[in-house]
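Here's a solo chain for you in structure tokens, the form predicted on its own.
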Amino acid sequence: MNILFASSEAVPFSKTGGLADVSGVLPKEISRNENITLILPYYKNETSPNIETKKIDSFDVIINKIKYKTEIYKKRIDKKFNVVLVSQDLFFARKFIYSDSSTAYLDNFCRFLLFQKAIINFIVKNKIRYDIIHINDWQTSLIPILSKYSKNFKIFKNSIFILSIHNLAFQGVFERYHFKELDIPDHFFSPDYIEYYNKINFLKAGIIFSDSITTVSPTYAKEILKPEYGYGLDGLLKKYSLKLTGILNGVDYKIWDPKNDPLIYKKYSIETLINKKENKIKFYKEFNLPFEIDSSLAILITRLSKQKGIELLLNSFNKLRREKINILILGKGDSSYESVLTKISKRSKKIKFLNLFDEQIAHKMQAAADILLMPSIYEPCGLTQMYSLKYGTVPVVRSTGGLEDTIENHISKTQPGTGFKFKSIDSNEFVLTIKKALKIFQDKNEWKRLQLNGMSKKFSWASSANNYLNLYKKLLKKEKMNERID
């Protein structure tokens, strides 16, 4: 197979969230078996890594009759894995990827239309035939329909288009007047195609024109068919549900494993779990935290948004004030949540807030903590809870999306599970679940069993990659059968 994997971000080149983790690791795993090219925008700012690349192409991308000089760079990772970068400094040489500190860039329509048109131009100009073109989220969702109206559409005739939805809440919705810039027939601006309440919806186009749709967990694939999770596209997704599959994300254990983690104070494993406590002691000392060592430490490492259940958290503080629990939050996001948490942190000795995101601190927190809190309203997959399992940090999560798929609920000593789950979007149920965890925390033997259960779980990218490869092969086989029927 020859595979193209298109994404708007990927580690180590660029990152704002989980999409980057998936796009950075999944193609690498797939390359163990098949040829794959990862294609990304070439972002250039003070945080961008220095990349040794070779310029391999240049051409104009035309949007609304304006020519934008675009250059293509390539980095060879290994024999079967290449990274291709789309460079256009007017659009991609900026401080942030999608937005400034508060609002989305006003020209995001043009930025990611150029990215997608450049991908198609590159394929057509170089006559590259891809068996699979795997697109991700709204920033690449126009590729299937744009390919049908490219100069040499025949080169895409045998390509299978797969769309992965990482978070349905983000759809790429833009004003109607941009439609002419897509260079596709007028009839596609209709409710049957890419029109969405008299606007253009990139993700809707991807759902309709892709051959297959995946989400990042099996439960999320079911949830998005319901109005409460569908963000206005649940009806459309029901229509195309036969081509919808949920494949769970994996964890890069080369980075997230306390046995080998260079960022934590004291390495440990299932066999040396006793060393975990030293991480807690040294973390408190480094960050001058007034917490009692013997009280439980619960952490949140999160983007501060309504989706992440921050309101449930805020409503739980008073109900937990008499419990032997300290809470530490690491994150950035909604300014109103940042403001409230900052005020609480200043006046409380048991709740502290670090208003930043730092990967090294995140590792140290996972190693130091006893409990991870993830009260998400919805969570397509979630990686933090999988990291916490490996670090012997017991998750308390809401039963949604990937949290439902990855955490086994503690029922009793005979059914210890790997964490604690609650269902309702309700702070009282959240608090009751935390209190249940705190009660078990007092029984050191039972708590250790919970930790060891979690640490023994494996959510490897090799397994996820194998599931994607099986899907690719199934779709290609189906396509070949259809060709024979024709």
Contents of the next structure:
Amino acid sequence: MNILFASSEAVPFSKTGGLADVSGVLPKEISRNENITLILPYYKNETSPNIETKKIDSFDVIINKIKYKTEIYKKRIDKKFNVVLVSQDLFFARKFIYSDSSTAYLDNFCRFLLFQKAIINFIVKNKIRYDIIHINDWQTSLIPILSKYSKNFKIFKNSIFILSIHNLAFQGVFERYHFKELDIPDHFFSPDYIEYYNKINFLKAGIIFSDSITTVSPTYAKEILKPEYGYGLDGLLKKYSLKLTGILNGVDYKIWDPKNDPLIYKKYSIETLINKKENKIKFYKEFNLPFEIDSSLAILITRLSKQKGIELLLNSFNKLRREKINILILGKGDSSYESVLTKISKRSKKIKFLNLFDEQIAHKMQAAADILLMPSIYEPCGLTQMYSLKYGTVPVVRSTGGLEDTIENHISKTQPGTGFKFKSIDSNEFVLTIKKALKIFQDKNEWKRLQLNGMSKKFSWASSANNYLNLYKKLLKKEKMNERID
Ligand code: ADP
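What would the structure be for the form predicted together with adenosine-5'-diphosphate (ADP), given that what you showed me was the form predicted on its own?
And the full complex, kicking off with our chain again.
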């Protein structure tokens, strides 16, 4: 099987969130069994990693009659796994990936159309036959339709297109006047295809023209069929629900395991949980935090967006005033949240805010903390809570999407679960659940049982990759049967 995995970000090349974690590890896992190429934009800025690559191709990509010189680079990871990078410095050599602080780049239509057209050109020019073309989110959602109208559509004749939705709220919606730049027949600008309230919707095109759709947890796969979670596409997804499945993400334990994490102060595991405390002590010292060592430390490591339940958090601060809890937030995102958290952090001795995106600090915080707060309004999968489990940091989460699927509620001593869940989008319920956690925190034995239970859970990528491989095989078998019928 020959697979192409197209994504707009992947660790260690680029990252703004969970998509990068998934794209960094899933292809690697799949390559244990099959040939796979990960294709990414070649972002360049001062924080880009220094990874040696080799130029393998160059061609012009034409958008609106303008020729953009585009180069293709390659990094061979191992025998069955290659990374291909689409280089176009005008579009991809920038400080950020999608947006400058909270405003999306105005030329995102052109940037990600170029990326997708370049992928098609690369396949056509080099005559590469892929059995599976696995696309991810809106940034690669046009590939199925663009391939049908490419110069050599026959090369794609036997390719199966799979779309993975990592967050339905991001759809790639652009003004209608761009439509001609897609170079596809006019009739596709209709509500039956890629028109969305008189605009173009990339993700809609992916949903319609892919052979199969996956999303990143079974619960989210059900939720997105409802208007509350569907972001205007629930009706369309319902129509195509037979091709929709939920496959839970996993954790890359090579990166996220306190037993061998080089980024934390003191390594620990189930057997040496006692060493976790040293991480808290050293973290407070390094970051000069005025927190009491025996009070609980609750953390958030998050994009600061409405999705993540930041309003619930802000409304909970006052109600937690008298509790023995310190809250530390690591986050970047909406400027309004950044400024209110900065103000609170200056005033408060118990709430601190690090307005950064910093991987190393994220690791140190997971190791130092007692509790992770994740009051998400919706959460397609969520990785942070799974990392927390491994670090013995107990999650308090809203039961939605992947949070529902990965966290087991604490019920009693005999049913310790792995964390604490609440249902309503309501700060009182959130606070009550935090208080429940704080009560158990006082009972060191019960707390330890909860930690150990979480640390023993395994969300391995091997099992997720296996689910994807089974899906690929099933679709290829179906394709072969159809051919015979044809
Ligand atoms: P999402 O993809 O919706 O942002 P996930 O929980 O799936 O949320 O993944 C978030 C990833 O991004 C995790 O690896 C988390 O550690 C990381 N992350 C989020 N915010 C920050 C930050 N401010 N600094 C460092 N890492 C962050």
